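First, one chain by itself: the form predicted on its own, in structure tokens.
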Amino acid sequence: MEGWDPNTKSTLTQIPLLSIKAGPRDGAAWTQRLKEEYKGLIAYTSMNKSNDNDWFRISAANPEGTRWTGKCWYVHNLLKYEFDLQFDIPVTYPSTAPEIELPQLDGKTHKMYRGGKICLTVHFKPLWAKNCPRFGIAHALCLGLAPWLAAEVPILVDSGMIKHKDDVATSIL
């Protein structure tokens, strides 16, 4: 965590680190995975609704607990840009970091690939193969997609490549 800033790290340290390593296909054990995976990103949530700090809503979409789906959002010029997100954990979990999806901006930045992935390999996937199995979901919310969310929203909204919900829907009238 050396170079990282004071709010990273302090955040970072509040997620509490996954101790089995097991993946979809590995039964039981993965069942106690998930179990460390929802223990994390409730208190990932909590820590952000405490710190007024909520972006996120997500949930598994399947009873197997590998399909996640939700909303994300992110605040620029006091406007709420919100976002579908979601992504599904690879049988190669948690070796492999999950891919995040957010549909509604594929083709909107070149920091994205096949149906709206963001781009994660450059800063987030060293840092995932360096603590693995100890990071999940809430740590990869917290440390690629937040600051993912942070670079690029700001940068596609000021080149009009999205608009707030409010502006589309007064162009339509």
The other form holds:
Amino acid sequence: MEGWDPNTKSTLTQIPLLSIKAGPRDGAAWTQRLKEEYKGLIAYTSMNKSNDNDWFRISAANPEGTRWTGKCWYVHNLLKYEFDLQFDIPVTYPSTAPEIELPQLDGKTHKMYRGGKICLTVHFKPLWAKNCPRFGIAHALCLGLAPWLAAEVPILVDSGMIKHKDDVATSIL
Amino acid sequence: MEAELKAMLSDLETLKRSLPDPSHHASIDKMQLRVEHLTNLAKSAPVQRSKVKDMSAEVVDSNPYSRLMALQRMGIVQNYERIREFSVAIVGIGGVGSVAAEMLTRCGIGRLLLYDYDKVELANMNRLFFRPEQVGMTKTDAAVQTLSDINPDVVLESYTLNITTVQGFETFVSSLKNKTFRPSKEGSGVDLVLSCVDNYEARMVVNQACNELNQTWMESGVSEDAVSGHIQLLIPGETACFACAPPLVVASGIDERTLKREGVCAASLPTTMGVVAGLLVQNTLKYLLKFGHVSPYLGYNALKDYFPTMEMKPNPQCSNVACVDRQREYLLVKPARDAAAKAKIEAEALSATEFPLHDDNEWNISVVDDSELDKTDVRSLDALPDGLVRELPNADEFQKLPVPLETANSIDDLDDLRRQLEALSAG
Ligand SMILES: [Zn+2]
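Okay, that's the form predicted on its own, but what's the structure of the form predicted in complex with the partner chain?
Every chain and every other molecule in the complex is listed next, the one we just looked at coming first.
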């Protein structure tokens, strides 16, 4: 776990691990895996809420659970910045991690691949590979998206690339 | 345009005759010449050449294949014309894939299948092939536009899709299976798949499809710091598949800690991408047309101009089920294959006097001998030749996994779990 901040580390260890190595083309085994994914997401969301660190909403966008959509947000200088969030479960999942997309930020930052896919740190893929199949969607959000938002949103705001929408303004005080 | 220019020429002619003073004739002659020049330019503008029925070896400047057919005359390639029978699928039409497609098109390949989901952007203009006026077009459509102009003989199919999604994967696999171009071909509908994608996830998907279809393919890649690259031949069951071991990368020699990654994802150079595309298509031509040595793995370190090579055996414990199936099939037919290969070597030895071999090895850059015995065991990390490193670690051993942390969540119905997450999200 070299290269991760202590907060991410302690949160990660509290997300339940998964056990079934199955992807979206694996029929019944995928359904079992999907149940584990839900348990992971439920546990992670509850944990965030009780720690006053609620930062995303996510739900399956199709009955097969191969596409997920939702919202994520980050508070910077007491203002909340919210973004659409989406990704597909790749056919080679869980050997490869889902590629998380923030389509509204496509083209606004260099830390993004084409199509609005966030550029993960050099530490993410090795840790995912080492922990296959124990990491799931919740782990990808915790290890991939959370650190990305923490690093990039302040830069995007300070450089004027994104503006705060007053109608979604919420003071955290 | 041509009619206009013709009218202008006759107007000038009339003007010349009507002028009593011949001192103006010279300048009118000059104008007539310029109009004639313009007429020629207009004629040669965007006219597509017509299709060619047979590849001719005739050396005339109107024959697009004369220099390629010369390979056959020189004895480098036995039957160059066979190239028109081959279908090659190129996955990823970026800095490497687009250039590879152009090379194969100019070589007169029979059919190209092109896959990409992306659009051409101005940010791509530091690479070869795409032009600024194509910005906004899908890469596959822009490629078809350019390639069909260059060589209308090539059958081009474009697929704008993302192969990593369930639906995209199904279309990808069924397009590879389609045999209408050459119904007599054994196996799938393509002779080779070239992976020119820029990420690990998509490579794993190409690997999955090729293992399932028992399809030989070649992998290519350029590092995110743009100063190294590689190509690799993958034959399901016979060589290591892409999932047999964590992927190899050519060490650039740069200390990872000194690499400044703030504010950037990846760099790219047209040179490195062009070199890798050239190596990839060279290996493709050798494989398809059966000449020279087909490299199992060839790395390229641009900073040192160093080209490591190696071979990798498949991993019997590969996590990819289709790979293990192909390995089992390969072992069953191996004795017959080995006998045939031995007979071929003996036959070649008999005729070796005609082509003396250069075995002084002066230019051989291989760091690993090619014999079967020296094939690297993919699992052993220390057996890698100099200059190659693993990009990712192995997955921890399955059996030693800790029992998953059991949560308080004992619900085991999918709909109930979905509702529980929804309730949590609403609250
Ligand atoms: Zn394998």
